[in-house]
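Next up: a single chain in structure tokens, the form predicted alone.
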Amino acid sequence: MKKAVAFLALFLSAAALSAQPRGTYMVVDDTAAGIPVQPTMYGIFLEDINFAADGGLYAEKICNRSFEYDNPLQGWKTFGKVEVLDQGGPFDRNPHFVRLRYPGHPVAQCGLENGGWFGIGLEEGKQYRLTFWARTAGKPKSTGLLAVLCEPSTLADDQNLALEEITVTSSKWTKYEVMLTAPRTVAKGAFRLLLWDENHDAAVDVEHVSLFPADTFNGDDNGLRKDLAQALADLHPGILRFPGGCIVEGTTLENRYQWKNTVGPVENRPINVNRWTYDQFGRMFPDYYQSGGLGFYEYFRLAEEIGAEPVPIISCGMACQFENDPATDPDCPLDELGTYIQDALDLIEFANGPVRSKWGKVRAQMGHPEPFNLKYLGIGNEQWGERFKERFEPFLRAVRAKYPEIRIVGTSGPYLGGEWFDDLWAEMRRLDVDLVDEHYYSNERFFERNADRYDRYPRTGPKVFAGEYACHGSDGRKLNHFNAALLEASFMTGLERNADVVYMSSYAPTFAHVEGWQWRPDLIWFDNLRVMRSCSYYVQQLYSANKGSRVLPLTMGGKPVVNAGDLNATCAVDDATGDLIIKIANLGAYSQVVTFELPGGLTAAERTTLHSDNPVDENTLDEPSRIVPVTETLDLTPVADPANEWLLGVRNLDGGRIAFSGRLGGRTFAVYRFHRK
């Protein structure tokens, strides 16, 4: 009998032990001064790659609206008597225009058709603003045109969706405007402009044909696609880096991004062949040009509207080093670098100068007399070697001499380490730049193992701008699957924990059209009507919306929670609210019980998690909400048996502190937010 009782006691004891949640114990030190988190910590990088600008964020619907592509009619279908002319137009930097003539028979038609990029998306009940410049070119003093929104591929009896007649009444170039309303939603519509006059002598010249949704982001006429711009605003970014990226360099210096070509009247901004047009031979898009419509003024405006610090990047006088043999001397000679340096100085004047200054006046004439309060300027993109170093230093000295308040962003080259990286970091330290732009597109193993990357960096000298990074799946699919996002979230705990070293960061690239991409993964995918926020997007959003003001020590066994088994974590405090914010990633497949030792006086809490059972699952345009953050309220009521240290929930500790225990699911990124009284 005694043996039976002893065995039963042993069995119950073992059962109790096996039922106890095994977990980790982390301590938040709220008495520490903490490390300030810069408001610029989490931001956005925009480059016109994957049709991110023209055909994407820039809301213009017409491809080659000024007939200035190398083939002036690329993007257009013509019918009847259509002629391209290049003299006598209204805009000196966009000289081409088209002339439409009577087609020769009352039944025949003469006109143009444009399908935008991958079709023109139209939404039921929405208005579209058509503008163009025109003049009569025949004997009649007035000539009729017909503007049509249509659906060429419809099975309906009538392709036409909306029609408006316009009468051109002058032989002088005049701007015309008309509103067209879509009666139904069409993913791949088109626009037609027809000569609508039976007079045999009728002819009309047309230039800069533009079609915008009336409902743009913040209602701007030369505006942004509303859903895509809103996705940017919802990231709560601290910075907006623009316009790239490799397009800053150009394949050649001739097609580098030149900011002065992107300001002033939009009709007279010259086009540029996008550096990404032919870069990927297997995914080539010969109609990929930059209209300049989304230019530096619009980028500055966007930064202002979404509450981000603008971080423009300018050419250092070097074409893309990956695409040019230095023996061909593709770069600006050193003795001619003054023009490029002056462009940098003029940009600062454009952004910050008084309205009486040359470039401040241009900004004011565009509608923004107040300065944009530019604080940062990046010089060059991913250059390296002696050719870069001997060009970078003159820029640095010129900017600092005239604008010592501007913080200079240098570069460590295109790779996350190695000889070029080390050489450039040494040079950036010698020159005492303010920030160094690091880029790393790497595989899952790198992001899994390098949450401590910046633990080893010097605490003095230039700060880090993690300006381009993304986890590229090692499964052979460079897609936005959940596991890549989870590993990014884990890695980012190291960015935040080292906020004294890392001042800025931005995932890259941001946008991709599903029919027009050259690079993936990307943060936000879209088609003509829809937008999909990737799992990586939600990681970025959760960090930015919960960055806090100061990083507090979060330790486990007296050490930072970095590569602690499957866990990486960091803690911050929001000085405005007193909230404690813990971000933690569980990379393992199984749940863990995590315990946080916290200060007392916490009154409420919630936890937001991003989770998927399938590591290679992802959001799609058809199912954009398949994997999204889920927020739940946490119960901070002390448990009934505070002596039982294994119970989940809250236990009161000595000194007025508490311990919160909860189960964190496998393959989960979580943000805990604890509120004070």
Second form
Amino acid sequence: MKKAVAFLALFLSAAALSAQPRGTYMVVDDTAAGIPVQPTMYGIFLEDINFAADGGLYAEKICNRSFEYDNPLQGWKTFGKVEVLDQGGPFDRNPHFVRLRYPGHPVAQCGLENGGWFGIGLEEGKQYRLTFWARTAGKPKSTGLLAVLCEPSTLADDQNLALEEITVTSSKWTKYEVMLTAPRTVAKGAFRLLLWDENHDAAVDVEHVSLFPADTFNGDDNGLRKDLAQALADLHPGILRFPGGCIVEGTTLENRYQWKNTVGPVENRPINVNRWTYDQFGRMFPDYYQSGGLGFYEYFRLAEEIGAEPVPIISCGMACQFENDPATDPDCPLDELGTYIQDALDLIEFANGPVRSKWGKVRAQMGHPEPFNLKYLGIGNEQWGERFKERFEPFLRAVRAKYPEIRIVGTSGPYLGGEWFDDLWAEMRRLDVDLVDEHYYSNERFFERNADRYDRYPRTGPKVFAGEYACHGSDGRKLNHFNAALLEASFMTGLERNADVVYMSSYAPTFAHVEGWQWRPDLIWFDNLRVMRSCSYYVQQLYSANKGSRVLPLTMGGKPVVNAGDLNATCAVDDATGDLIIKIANLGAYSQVVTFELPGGLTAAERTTLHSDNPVDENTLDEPSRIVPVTETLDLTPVADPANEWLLGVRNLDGGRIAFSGRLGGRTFAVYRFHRK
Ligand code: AHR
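So the form predicted alone is up there; where is the form predicted together with alpha-L-arabinofuranose (AHR)?
After this comes the whole thing, all chains and molecules, with the earlier chain placed first.
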């Protein structure tokens, strides 16, 4: 009898030791070789849509600085005697300039005012570098000008914030520079340049009027708005895709993105009508141009500064297929494709060529003799059909022949599936491209149900670049709701779990000015002074900052955690630190107890969560931190009573493994990081 009691006690204690807590149970297999996660996995798509570049990331504050818009004075107000001329300017590709003359009376004024794109944002105590080109155009040998930072709509006694006099001293075109300091912060300021001379014969010609904050990202000349570029850097991107998007293609071939127009001295880069000027819903007056100021040099430089691989996308000789009827023959004739192919080859030379090469020399003259080490090139954006296939193949062959080391990104068209998609994937496989660009702007249903999209893909052949995607709310308003971000996070577990198929990804679009957007949702919103990181931004950041080196099997009941009730999850290991990183999305409204079975020897752990009780809540410029990731330390102390299935915490298992149980909130995306010895 005594023996029987002792046996029962032993049995109960063994059972107690192996008792599992209630809830779901997931097993991490850290003995598996795993699948390498490419450093390029999570990246950024950068297109000048929604005034992302001119009026946004590009720090230039003057709109139409070269007087080259179709209406040369668009963006400017003039007063007094102001004339636009186009003969005799200093820049052959930007011929227009303005002439200011004595206005006819000593108290009258003559000058120009520029209000930027949506007003000029100025910050208290910050310096602004004004540069312009000028020459005297009247009889006096020198002529005075007055540069003014101002606030046109103010109840303050004085509109003027900062004033500097400049004397133009030559009848030859000369560059002038002056620093202006803003004494207070103004969201909608303006810049004025006045003829400041009482001589009746005074006249001066002015060209390329430019105003930059002295403090740009990384202190670069012709640089980027610091807060917006920092938001990009904080994404820790593996790639930077540029310049689009549809602007690669253009509404017509004439206004496609031509990279050669965006390098060399900034004053002589010709402007381009932005293809998105025609898509400004509710804003019918086209006023969207590209200065080329944030051009291909600035792009490569930014990629380098934020540690991302550049992935340029170039025109394949086809104008936007959505905006053109093929019957009108909008594309480059096949026998003229050579020009487009040469542009692609020259771009590679610009990025990587030696300083003595034609385009390598241009790069060196711009300040970067070392190559940019370009590895990827995308040919065409959202193309489809026979016309594309006819153009793509010669393109590909020419680039491969000259630069076999460059990895080619092909395309699967604008949609996530269907006839065009299948047709192009077959063609991309036939041509053995390196990566295929996929685009899916889809609704909640798609993102909810497709965390297994890539589980079904062939494991050989071209890799996937999920180059443009975002969850578009089916309420039609397409806002940056928390729910959309949560669904993206859930879907992205499938990108990571299939790291052998998916090599790159980028949410799109990235930026939107609140007063100038054409497209939403967007990752980052801004106005003239402020920036708001959306919930989707934080999802991208959490993935990127917690990428890991290899994906390990994470299973529930022997199967990957895909659509497991409301849960989708993935696990990666960071080989540099040994950290195990589990990303998990709970799409349900209620919390769940989740247990991870892990190797022993954990030293510490944290969990970062992104959560909102309200699925349609969002960050705003006024409240940019409503929904942000929150990090907490996890308690790894073993539970006191392992037999109690309700207790949460760590249980020691046979073989030195442990089970960590915790409660995961409803509508939550969480990243667990377990540190090991
Ligand atoms: O990201 C916005 C647009 O969506 C891109 O320019 C285009 O490629 C896609 O249609």
